[in-house]
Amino acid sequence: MTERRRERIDRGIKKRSEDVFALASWREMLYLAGPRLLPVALVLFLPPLLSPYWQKVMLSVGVFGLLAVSWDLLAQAGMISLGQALFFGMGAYGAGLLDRYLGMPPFLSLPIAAVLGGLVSTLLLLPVLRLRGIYFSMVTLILPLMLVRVIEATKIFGGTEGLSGLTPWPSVWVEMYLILGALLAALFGFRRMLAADYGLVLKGIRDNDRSVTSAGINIYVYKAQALFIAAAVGGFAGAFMTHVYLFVGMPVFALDYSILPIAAAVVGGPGGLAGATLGAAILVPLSEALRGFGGLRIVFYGVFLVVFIVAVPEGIFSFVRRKYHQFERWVEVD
């Protein structure tokens, strides 16, 4: 019996586009631009087709997508975070305090709270940048839990009752397109950044930080910069949701804001930012669709996660991208 094996071959358009040859037709241009135009088209045309309930779900997709992108960005620099809730909560409280005590409108408090949240989070984690692996991860997990207890014990910033009656966004369409536009900007902007020399240094720190240090590069400066950028993105998400919920309190430091972004990055495929975004677009609507199962929701959700991870360990985005750029055929083995 003749032995056969499966062979993967790159499509001709992919091979030509990666070399010095010019694209020869609109079909080839659309082939390359399609994956980039699809999320833009979905953001522009999908929200008006959704019911008010699913529009709120889309808001959550944008928020958790930003948190997943910020987690993946940190992972590119070798920093595995278990505390995206820290970034989210800092931005949320920043926007709430600016609104309550300074009367800032949302469009002004949003960027200021994002920067302040990123700065405070960076200062809190700056002393532990020299830690590696699980040790850095444990600190990021503990900090938001500690902050919750500090707020509860000291009753600062409204204590357990939080701050309510904050200023809302002008309309639901402003909410929708603002958060989804920010997600697209973060996705395309950070992918561009990681493809530049700056991103190559971050990846070098992740792969072999001692080699980067031996080249005369201060890796802790780059780590601090990556930490600030990721924290500011998470703070942006928190500040945005403060003006959606019109409330900020201790729940903004909940573990959900730490665990779901990690699950989204793992399911979608870590390492490229697009996988983290795709994972959030899958897991957030999935969790809402399963809400009708009550207590069994967590069971079904866990089963889906296990199936995703076992069946497609490389991540859904990497799997889809490989299928898009390659075709397979069976060949005889000599």
The other form holds:
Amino acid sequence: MTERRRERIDRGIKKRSEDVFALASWREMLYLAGPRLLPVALVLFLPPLLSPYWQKVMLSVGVFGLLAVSWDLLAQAGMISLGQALFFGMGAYGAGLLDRYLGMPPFLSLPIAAVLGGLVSTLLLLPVLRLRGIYFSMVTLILPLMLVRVIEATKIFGGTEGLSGLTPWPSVWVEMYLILGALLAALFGFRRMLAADYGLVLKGIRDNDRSVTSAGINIYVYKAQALFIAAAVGGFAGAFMTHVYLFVGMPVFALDYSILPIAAAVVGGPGGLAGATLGAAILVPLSEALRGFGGLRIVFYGVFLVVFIVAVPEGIFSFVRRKYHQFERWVEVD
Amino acid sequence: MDRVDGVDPVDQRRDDDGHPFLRVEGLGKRFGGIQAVADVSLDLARGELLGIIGPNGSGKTTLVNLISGFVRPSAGEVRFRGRRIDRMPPHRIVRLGIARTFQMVRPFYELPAYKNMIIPLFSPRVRGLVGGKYGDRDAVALDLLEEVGFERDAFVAYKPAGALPQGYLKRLELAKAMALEPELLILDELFSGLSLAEVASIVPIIEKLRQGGMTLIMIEHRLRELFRIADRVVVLNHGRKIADGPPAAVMEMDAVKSAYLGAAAETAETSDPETEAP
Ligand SMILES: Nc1ncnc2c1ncn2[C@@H]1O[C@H](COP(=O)(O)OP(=O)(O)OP(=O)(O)O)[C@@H](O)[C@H]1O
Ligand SMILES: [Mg+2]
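Counterpart to the form predicted alone, namely the form predicted in complex with the partner chain:
Everything in the complex follows now, all chains and molecules, and the chain you saw is the first one.
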């Protein structure tokens, strides 16, 4: 008696592509390049097809994508951030101040605010770099909330009013391709960094810092570097948004900027930055699409989050990647 | 391999200026109510192989943690080639040339064995020697693993560390420390959990290291195997040094016998200051 069963097989090319080998055909080349070309193609060709409203959503995808990549980077080095808003807000205020008080054009204030924001955030967290696990996380959670109160109480940087009337980007297309280009650059650039020996050290610190220390490596130097990179990425997103909103104020330290990136990374699958990006590309539009539900929006959003996490615990990206590298066929079994 | 010659030329040329290679003086460590190490002094000469033995919980690992900087002493000092190292953070001590293995091996289980070698090869102590380009370290890693007995054709080095048997994990641990090109290598119970045959296959690696001029400290419970290769043995009991001398002589001392018998029979309090050997 025979019965039929579905059999799952790894494509041989997956194994081979993990090492150096000669590509045999255009099909194999496309097979390998496809997953990398797809996001690039989406970024290039999708925005012009969208309505102005969904174009704004796309901007948000870029911003939250960067924050999620930044979060994932930190997580790779064993630092779980609950305060991405700190990085975002630092960059946002940096750009606002450079614009208002130095009259700096956006293209200058963006990189400078990103670096300065990264530096200030790193300096603020330097004293707690030695804290592990939840203790470090708690500090990242509290810092942005504290800063809001500081701004409110001391009335610095425009106080509760914030700074408005700032310089916009030259056009919506500059805006769009700048943030999406930055997201792709961060995604591919830092993926590469994590795959190199440097990234191995970062992950080593996460998994077993004793082992890294006993290699003569100062783990705090590496943690600080990872912190700076992640904070600068988050700061970039903030500085960018300042010139989109033409305003910077206390809301840049809001909890949303801390929580949504984590949700994106978890839903997409933390670890390789691609999951975080994919997560942002799913969750941000989803949250917009649910606007029709009014007050119940957050409930439905929460239900979706739970479903994702329960149904695909490995993360959507890992799931899709696994499927991409497998094919299925029916076989007869006795 | 000529990597040994390349290490820290300045350091190699500078002699120890008459300082002992390693000097431990009055070292002590208290954990709450437990005196884990008490007033331990010892000297170690360049090229020597010192064994440290003692019953469970006698403070051997703590002594090594104190020397390698993973634990701050509550008393005493450690000098390496004349330089005080007891206040240094552990990564700086490694850069001076003291490498160690851990009693509990904890590799990166999901990484292939040879990728586990990348982190020590990324150490500031040897980074310059290996070349910076992506992938260069892999070749050195495979060479080192072959030296400790990962047969090259068997592809064991490519298996995830989590899939390796204890014997290979111990070899990996040894290779990681060797990758640092240390001058002093401290091995904490490298032989424990290994079969006689496995120990016999690791001993030649250690002997080869010694021929290269390496100074070693080995903590061991496998006394028979240790005594064959050690020049000198220090015995700890309840954190105190109760004996120090050539293996054969040390095992004849009454204090040592009673310490081991006492530990075996679970009888109380054997460390008596009067019986302390010179
Ligand atoms: N970090 C620590 N905190 C508290 N107590 C500790 C710590 N490390 C060691 N101890 C205690 O110090 C004593 C000596 O422990 P140590 O690990 O140095 O012994 P050991 O000689 O290496 O033993 P074994 O042969 O079992 O490895 C033990 O009583 C142990 O419980
Ligand atoms: Mg021990």
